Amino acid sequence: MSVAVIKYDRHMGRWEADARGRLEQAALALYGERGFEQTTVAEIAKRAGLTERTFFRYFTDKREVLFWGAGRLQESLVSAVVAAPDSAAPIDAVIAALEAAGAVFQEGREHSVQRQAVIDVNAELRERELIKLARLATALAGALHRRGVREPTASLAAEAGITVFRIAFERWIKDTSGRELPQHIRESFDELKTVTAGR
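That one chain, whose sequence was just given, in the form predicted together with another copy of the chain:
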(Lines of atoms letter the chains of each structure in order from A and count residues from 1; the text may use other names and numbers.)
(Lines give C-alpha, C1' and ligand atoms only; values in the text may rest on other atoms or scores of the structure.)
Protein backbone atom coordinates (compact mmCIF):
# COMPACT_ATOMS: atom_id res chain seq x y z
CA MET A 1 0.00 0.00 0.00
CA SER A 2 1.47 3.26 -1.02
CA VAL A 3 1.25 5.73 1.80
CA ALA A 4 2.76 8.43 -0.35
CA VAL A 5 -0.33 8.67 -2.50
CA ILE A 6 -2.53 9.43 0.47
CA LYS A 7 -0.12 11.65 2.28
CA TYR A 8 -2.74 14.39 2.42
CA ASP A 9 -5.30 12.19 4.09
CA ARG A 10 -5.50 14.18 7.29
CA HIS A 11 -4.60 17.72 6.44
CA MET A 12 -4.51 18.87 2.88
CA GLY A 13 -2.70 21.98 3.87
CA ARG A 14 -4.35 24.43 6.13
CA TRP A 15 -7.91 23.70 5.02
CA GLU A 16 -10.31 20.87 5.55
CA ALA A 17 -9.79 18.19 2.95
CA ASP A 18 -11.95 17.44 -0.08
CA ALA A 19 -13.56 20.80 -0.68
CA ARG A 20 -15.11 19.55 -3.90
CA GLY A 21 -16.68 16.57 -2.19
CA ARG A 22 -18.11 18.74 0.57
CA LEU A 23 -19.59 21.13 -1.93
CA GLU A 24 -21.11 18.27 -3.88
CA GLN A 25 -22.63 16.71 -0.79
CA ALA A 26 -24.01 20.02 0.41
CA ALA A 27 -25.51 20.76 -2.99
CA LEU A 28 -27.14 17.34 -3.35
CA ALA A 29 -28.63 17.60 0.11
CA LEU A 30 -30.05 21.08 -0.45
CA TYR A 31 -31.34 20.33 -3.94
CA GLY A 32 -33.11 17.35 -2.45
CA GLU A 33 -34.53 19.25 0.51
CA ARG A 34 -35.73 22.48 -1.10
CA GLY A 35 -35.37 21.89 -4.80
CA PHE A 36 -32.79 23.18 -7.23
CA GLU A 37 -34.12 26.67 -7.86
CA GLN A 38 -34.85 27.34 -4.21
CA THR A 39 -31.25 26.67 -3.32
CA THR A 40 -28.68 29.46 -3.68
CA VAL A 41 -25.01 28.88 -4.26
CA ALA A 42 -24.30 30.94 -1.16
CA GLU A 43 -26.23 28.41 0.92
CA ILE A 44 -24.37 25.48 -0.59
CA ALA A 45 -21.03 27.14 0.09
CA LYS A 46 -21.99 27.98 3.65
CA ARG A 47 -23.02 24.41 4.42
CA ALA A 48 -19.71 23.22 3.01
CA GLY A 49 -17.83 25.79 5.09
CA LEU A 50 -16.58 27.63 2.01
CA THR A 51 -17.43 30.70 0.01
CA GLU A 52 -19.52 31.16 -3.11
CA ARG A 53 -16.42 32.04 -5.07
CA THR A 54 -14.85 28.70 -4.24
CA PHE A 55 -17.93 26.87 -5.43
CA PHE A 56 -17.45 28.40 -8.87
CA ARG A 57 -13.81 27.37 -8.87
CA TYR A 58 -14.85 23.71 -8.66
CA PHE A 59 -18.02 23.79 -10.74
CA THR A 60 -18.53 25.91 -13.79
CA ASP A 61 -22.13 26.55 -12.79
CA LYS A 62 -24.80 25.61 -10.33
CA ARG A 63 -26.00 22.68 -12.40
CA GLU A 64 -22.65 21.10 -12.99
CA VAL A 65 -22.50 19.66 -9.46
CA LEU A 66 -24.94 17.01 -10.59
CA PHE A 67 -23.14 16.17 -13.83
CA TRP A 68 -19.38 16.36 -13.50
CA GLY A 69 -19.27 12.59 -12.92
CA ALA A 70 -20.36 12.09 -16.53
CA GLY A 71 -16.79 12.74 -17.62
CA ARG A 72 -15.54 9.53 -16.07
CA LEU A 73 -18.46 7.55 -17.45
CA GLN A 74 -17.61 8.81 -20.90
CA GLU A 75 -14.00 7.73 -20.60
CA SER A 76 -14.89 4.25 -19.52
CA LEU A 77 -17.41 3.84 -22.32
CA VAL A 78 -14.93 4.99 -24.93
CA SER A 79 -12.31 2.57 -23.62
CA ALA A 80 -14.79 -0.28 -23.71
CA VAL A 81 -15.83 0.47 -27.29
CA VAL A 82 -12.26 0.75 -28.48
CA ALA A 83 -11.33 -2.50 -26.73
CA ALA A 84 -14.27 -4.51 -28.10
CA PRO A 85 -13.35 -7.51 -30.26
CA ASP A 86 -12.83 -6.73 -33.92
CA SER A 87 -15.62 -9.09 -34.81
CA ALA A 88 -18.25 -7.01 -32.96
CA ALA A 89 -20.60 -4.97 -35.11
CA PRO A 90 -20.65 -1.22 -34.26
CA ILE A 91 -23.96 -1.26 -32.47
CA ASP A 92 -23.01 -4.38 -30.54
CA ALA A 93 -19.76 -2.81 -29.35
CA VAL A 94 -21.74 0.19 -28.12
CA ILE A 95 -24.39 -1.84 -26.38
CA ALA A 96 -21.80 -4.06 -24.71
CA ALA A 97 -20.01 -0.98 -23.37
CA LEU A 98 -23.28 0.42 -22.05
CA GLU A 99 -24.15 -2.84 -20.35
CA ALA A 100 -20.77 -2.87 -18.62
CA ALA A 101 -21.22 0.72 -17.46
CA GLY A 102 -24.74 -0.12 -16.40
CA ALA A 103 -23.36 -2.70 -14.00
CA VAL A 104 -21.49 0.08 -12.20
CA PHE A 105 -24.63 2.19 -11.88
CA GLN A 106 -26.42 -0.82 -10.51
CA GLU A 107 -24.36 -0.65 -7.31
CA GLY A 108 -25.39 2.89 -6.46
CA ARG A 109 -29.01 2.61 -7.48
CA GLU A 110 -30.38 4.55 -4.51
CA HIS A 111 -28.09 7.48 -5.28
CA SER A 112 -29.18 7.44 -8.91
CA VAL A 113 -32.82 7.42 -7.91
CA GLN A 114 -32.45 10.47 -5.69
CA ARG A 115 -30.36 12.37 -8.17
CA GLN A 116 -32.82 11.65 -10.94
CA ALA A 117 -35.71 12.86 -8.80
CA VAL A 118 -34.00 16.24 -8.52
CA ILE A 119 -33.27 16.40 -12.23
CA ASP A 120 -36.70 15.27 -13.38
CA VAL A 121 -38.57 18.16 -11.82
CA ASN A 122 -36.38 20.90 -13.29
CA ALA A 123 -36.19 21.92 -16.92
CA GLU A 124 -32.73 23.46 -16.67
CA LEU A 125 -31.34 20.27 -15.22
CA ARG A 126 -32.98 18.17 -17.90
CA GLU A 127 -31.32 20.39 -20.48
CA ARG A 128 -27.93 19.80 -18.96
CA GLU A 129 -28.59 16.07 -18.80
CA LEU A 130 -29.45 15.98 -22.46
CA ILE A 131 -26.30 17.76 -23.54
CA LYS A 132 -24.21 15.39 -21.47
CA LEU A 133 -25.85 12.47 -23.24
CA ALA A 134 -25.24 14.16 -26.58
CA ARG A 135 -21.56 14.54 -25.73
CA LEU A 136 -21.54 10.88 -24.83
CA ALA A 137 -22.98 10.02 -28.21
CA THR A 138 -20.34 12.12 -29.95
CA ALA A 139 -17.59 10.46 -27.95
CA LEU A 140 -18.97 7.02 -28.76
CA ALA A 141 -19.07 7.88 -32.44
CA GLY A 142 -15.45 8.95 -32.13
CA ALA A 143 -14.56 5.64 -30.52
CA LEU A 144 -16.25 3.83 -33.38
CA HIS A 145 -14.22 5.86 -35.85
CA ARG A 146 -11.10 4.50 -34.14
CA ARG A 147 -12.45 1.04 -34.93
CA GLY A 148 -12.63 2.00 -38.58
CA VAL A 149 -16.38 2.58 -38.68
CA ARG A 150 -17.37 5.29 -41.13
CA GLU A 151 -20.10 7.91 -41.16
CA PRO A 152 -23.01 7.91 -40.97
CA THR A 153 -22.88 4.44 -39.48
CA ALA A 154 -20.81 5.53 -36.48
CA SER A 155 -23.13 8.40 -35.52
CA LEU A 156 -26.26 6.39 -36.01
CA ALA A 157 -24.97 3.47 -33.98
CA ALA A 158 -23.83 5.81 -31.21
CA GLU A 159 -27.10 7.74 -31.17
CA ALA A 160 -29.14 4.59 -31.23
CA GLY A 161 -27.08 3.25 -28.36
CA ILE A 162 -27.68 6.37 -26.30
CA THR A 163 -31.38 6.21 -27.04
CA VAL A 164 -31.47 2.66 -25.79
CA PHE A 165 -29.53 3.63 -22.68
CA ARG A 166 -31.79 6.53 -21.90
CA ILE A 167 -34.96 4.52 -22.11
CA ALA A 168 -33.44 1.61 -20.23
CA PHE A 169 -32.18 3.93 -17.47
CA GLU A 170 -35.58 5.50 -17.07
CA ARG A 171 -37.25 2.12 -16.78
CA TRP A 172 -34.63 0.94 -14.33
CA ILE A 173 -35.19 3.95 -12.08
CA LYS A 174 -38.92 3.24 -11.99
CA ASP A 175 -38.46 -0.51 -11.76
CA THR A 176 -39.76 -2.16 -8.61
CA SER A 177 -39.25 -5.71 -9.77
CA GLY A 178 -35.51 -5.68 -9.12
CA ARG A 179 -34.48 -6.19 -12.71
CA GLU A 180 -31.01 -4.78 -13.19
CA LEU A 181 -29.85 -2.03 -15.49
CA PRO A 182 -27.83 -4.20 -17.91
CA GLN A 183 -30.89 -6.35 -18.43
CA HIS A 184 -33.06 -3.32 -19.16
CA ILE A 185 -30.46 -2.22 -21.71
CA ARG A 186 -30.55 -5.59 -23.41
CA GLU A 187 -34.34 -5.57 -23.52
CA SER A 188 -34.59 -2.04 -24.88
CA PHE A 189 -32.07 -2.85 -27.55
CA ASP A 190 -34.11 -5.84 -28.64
CA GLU A 191 -37.17 -3.61 -28.78
CA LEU A 192 -35.35 -1.10 -30.96
CA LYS A 193 -34.37 -3.87 -33.34
CA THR A 194 -37.98 -4.92 -33.62
CA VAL A 195 -39.25 -1.38 -34.13
CA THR A 196 -36.81 -0.50 -36.87
CA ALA A 197 -36.95 -3.84 -38.62
CA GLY A 198 -37.82 -3.19 -42.24
CA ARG A 199 -40.89 -4.94 -43.46
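Basically, rigid core = biggest C-alpha set you can superpose within 1.5 Å across the two forms. Just so it is clear, the model here is predicted, and its values are computed rather than measured. Numbering follows the first chain given and starts at 1. What changes on going to the form predicted on its own:
Put simply, the chain has two rigid parts that turn between the two forms, and the hinge between them is at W68, picked from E99, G142, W68, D175. A rotation of 21° separates the smaller rigid part from the larger between the two forms once C-alpha atoms are superposed.
And the form predicted on its own, for comparison with the form predicted together with another copy of the chain?
The following holds one chain only.
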Protein backbone atom coordinates (compact mmCIF):
# COMPACT_ATOMS: atom_id res chain seq x y z
CA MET A 1 0.00 0.00 0.00
CA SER A 2 1.49 3.33 -1.04
CA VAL A 3 1.03 6.58 0.82
CA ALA A 4 0.53 9.76 -1.15
CA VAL A 5 2.86 12.54 -0.09
CA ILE A 6 1.46 16.03 -0.51
CA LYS A 7 4.01 18.77 -0.90
CA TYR A 8 3.18 22.45 -0.62
CA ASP A 9 5.26 25.05 -2.33
CA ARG A 10 6.38 27.71 0.14
CA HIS A 11 4.79 30.39 -2.07
CA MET A 12 1.34 28.78 -2.05
CA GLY A 13 0.28 30.56 1.13
CA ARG A 14 -1.50 27.56 2.65
CA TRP A 15 -0.22 28.44 6.10
CA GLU A 16 1.46 31.59 7.28
CA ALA A 17 3.19 31.29 10.65
CA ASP A 18 2.02 34.14 12.89
CA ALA A 19 0.70 36.08 9.92
CA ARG A 20 -1.11 38.64 12.10
CA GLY A 21 2.02 39.32 14.13
CA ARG A 22 4.19 39.62 11.03
CA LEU A 23 1.75 42.02 9.40
CA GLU A 24 1.53 44.09 12.57
CA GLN A 25 5.33 44.32 12.90
CA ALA A 26 5.70 45.24 9.24
CA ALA A 27 3.00 47.90 9.47
CA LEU A 28 4.47 49.51 12.59
CA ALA A 29 7.93 49.56 11.03
CA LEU A 30 6.62 51.16 7.83
CA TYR A 31 4.43 53.66 9.68
CA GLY A 32 7.51 54.70 11.63
CA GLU A 33 9.71 54.95 8.54
CA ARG A 34 7.33 56.45 5.99
CA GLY A 35 4.35 57.70 7.96
CA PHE A 36 0.89 56.20 8.28
CA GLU A 37 -0.67 58.07 5.35
CA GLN A 38 2.15 57.21 2.95
CA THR A 39 2.13 53.47 3.72
CA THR A 40 -0.03 51.15 1.61
CA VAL A 41 -1.49 47.75 2.40
CA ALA A 42 0.53 46.31 -0.49
CA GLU A 43 3.75 47.56 1.12
CA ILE A 44 2.80 46.12 4.49
CA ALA A 45 2.04 42.72 2.98
CA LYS A 46 5.26 42.74 0.96
CA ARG A 47 7.36 43.68 4.02
CA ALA A 48 5.73 40.82 5.96
CA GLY A 49 6.37 38.38 3.12
CA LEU A 50 2.63 37.82 2.67
CA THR A 51 -0.10 38.71 0.19
CA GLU A 52 -2.63 41.53 0.31
CA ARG A 53 -5.31 38.87 0.46
CA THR A 54 -3.74 37.55 3.67
CA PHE A 55 -3.66 41.09 5.08
CA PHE A 56 -7.41 41.47 4.58
CA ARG A 57 -7.99 38.11 6.23
CA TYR A 58 -6.80 39.69 9.48
CA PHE A 59 -7.49 43.42 9.13
CA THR A 60 -10.23 45.45 7.47
CA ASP A 61 -7.83 48.29 6.64
CA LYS A 62 -4.43 49.66 7.62
CA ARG A 63 -5.88 51.55 10.61
CA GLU A 64 -7.17 48.30 12.07
CA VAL A 65 -3.59 47.11 12.54
CA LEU A 66 -3.37 49.67 15.36
CA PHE A 67 -6.75 48.94 16.95
CA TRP A 68 -7.57 45.25 16.45
CA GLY A 69 -6.92 44.34 20.11
CA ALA A 70 -9.51 46.77 21.50
CA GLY A 71 -12.24 44.12 21.64
CA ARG A 72 -10.10 41.72 23.65
CA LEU A 73 -9.03 44.49 26.01
CA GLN A 74 -12.66 45.44 26.58
CA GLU A 75 -13.66 41.84 27.27
CA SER A 76 -10.88 41.36 29.80
CA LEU A 77 -11.67 44.62 31.61
CA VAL A 78 -15.38 43.86 31.81
CA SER A 79 -14.72 40.32 33.06
CA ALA A 80 -12.34 41.61 35.74
CA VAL A 81 -14.83 44.21 36.98
CA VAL A 82 -17.70 41.72 37.08
CA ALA A 83 -15.51 39.21 38.95
CA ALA A 84 -14.25 41.73 41.53
CA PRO A 85 -15.11 40.99 45.19
CA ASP A 86 -18.56 42.18 46.26
CA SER A 87 -16.89 44.37 48.88
CA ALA A 88 -14.90 46.33 46.27
CA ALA A 89 -15.97 49.93 45.74
CA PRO A 90 -16.87 50.70 42.09
CA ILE A 91 -13.73 52.75 41.42
CA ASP A 92 -11.53 50.14 43.11
CA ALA A 93 -12.99 47.39 40.91
CA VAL A 94 -12.26 49.49 37.82
CA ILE A 95 -8.71 50.37 38.85
CA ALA A 96 -7.90 46.74 39.74
CA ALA A 97 -9.11 45.69 36.27
CA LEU A 98 -6.98 48.38 34.64
CA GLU A 99 -3.91 47.37 36.64
CA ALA A 100 -4.36 43.76 35.49
CA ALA A 101 -4.60 44.95 31.89
CA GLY A 102 -1.54 47.12 32.47
CA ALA A 103 0.48 44.03 33.33
CA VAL A 104 -0.37 42.60 29.90
CA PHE A 105 0.64 45.85 28.18
CA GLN A 106 3.91 45.74 30.08
CA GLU A 107 4.92 42.57 28.23
CA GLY A 108 4.70 44.41 24.90
CA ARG A 109 6.06 47.80 25.91
CA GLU A 110 8.11 48.35 22.74
CA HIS A 111 5.06 47.62 20.60
CA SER A 112 3.00 50.10 22.67
CA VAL A 113 5.68 52.78 22.28
CA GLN A 114 5.81 52.30 18.50
CA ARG A 115 2.03 52.24 18.18
CA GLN A 116 1.58 55.40 20.23
CA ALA A 117 4.22 57.26 18.21
CA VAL A 118 2.22 56.56 15.05
CA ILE A 119 -1.07 57.65 16.63
CA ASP A 120 0.34 60.83 18.16
CA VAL A 121 1.23 62.36 14.79
CA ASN A 122 -2.07 61.61 13.03
CA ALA A 123 -5.28 63.47 13.91
CA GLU A 124 -7.56 60.76 12.51
CA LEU A 125 -5.83 58.07 14.56
CA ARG A 126 -5.92 60.22 17.72
CA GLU A 127 -9.66 60.61 17.23
CA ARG A 128 -10.09 56.87 16.81
CA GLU A 129 -8.05 56.27 19.98
CA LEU A 130 -10.37 58.62 21.91
CA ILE A 131 -13.39 56.75 20.54
CA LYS A 132 -11.83 53.47 21.70
CA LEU A 133 -11.33 54.87 25.21
CA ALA A 134 -14.91 56.19 25.28
CA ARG A 135 -16.19 52.72 24.36
CA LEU A 136 -14.08 51.19 27.12
CA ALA A 137 -15.60 53.61 29.62
CA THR A 138 -19.12 52.70 28.45
CA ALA A 139 -18.30 48.99 28.74
CA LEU A 140 -16.88 49.46 32.25
CA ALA A 141 -19.99 51.36 33.32
CA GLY A 142 -22.07 48.47 31.96
CA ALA A 143 -19.99 46.01 33.99
CA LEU A 144 -20.61 48.09 37.11
CA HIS A 145 -24.35 48.09 36.36
CA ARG A 146 -24.18 44.30 36.35
CA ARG A 147 -22.72 44.55 39.85
CA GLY A 148 -25.74 46.60 40.90
CA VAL A 149 -24.03 50.00 40.81
CA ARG A 150 -26.44 52.76 39.89
CA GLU A 151 -26.00 55.95 37.91
CA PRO A 152 -24.29 58.33 38.03
CA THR A 153 -21.83 56.35 40.19
CA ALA A 154 -21.18 53.72 37.52
CA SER A 155 -20.37 56.23 34.78
CA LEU A 156 -18.31 58.43 37.07
CA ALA A 157 -16.20 55.48 38.25
CA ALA A 158 -15.75 54.19 34.69
CA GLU A 159 -14.83 57.59 33.23
CA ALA A 160 -12.46 58.34 36.11
CA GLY A 161 -10.81 54.95 35.64
CA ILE A 162 -10.25 55.51 31.93
CA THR A 163 -8.84 58.98 32.63
CA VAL A 164 -6.43 57.48 35.15
CA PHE A 165 -5.44 54.82 32.62
CA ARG A 166 -4.88 57.36 29.83
CA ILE A 167 -2.65 59.58 31.96
CA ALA A 168 -0.76 56.59 33.38
CA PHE A 169 -0.24 55.19 29.89
CA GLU A 170 1.17 58.51 28.63
CA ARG A 171 3.57 58.63 31.58
CA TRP A 172 4.62 55.02 31.08
CA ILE A 173 5.36 55.54 27.37
CA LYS A 174 7.72 58.41 28.24
CA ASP A 175 9.20 56.80 31.34
CA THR A 176 12.82 55.69 31.04
CA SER A 177 13.18 54.61 34.68
CA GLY A 178 11.77 51.12 34.10
CA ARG A 179 8.68 51.57 36.27
CA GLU A 180 5.87 49.36 35.04
CA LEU A 181 2.46 50.45 33.79
CA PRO A 182 0.51 49.06 36.79
CA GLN A 183 2.69 51.26 39.03
CA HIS A 184 1.84 54.31 36.96
CA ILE A 185 -1.85 53.40 37.14
CA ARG A 186 -1.72 53.11 40.92
CA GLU A 187 0.21 56.38 41.29
CA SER A 188 -2.18 58.25 38.99
CA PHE A 189 -5.14 56.87 40.93
CA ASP A 190 -3.55 57.96 44.21
CA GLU A 191 -3.11 61.45 42.76
CA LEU A 192 -6.76 61.50 41.72
CA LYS A 193 -7.77 60.60 45.27
CA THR A 194 -5.64 63.45 46.59
CA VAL A 195 -7.28 65.88 44.15
CA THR A 196 -10.82 64.79 45.05
CA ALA A 197 -10.01 64.92 48.75
CA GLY A 198 -9.17 68.60 48.29
CA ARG A 199 -5.68 68.34 49.80
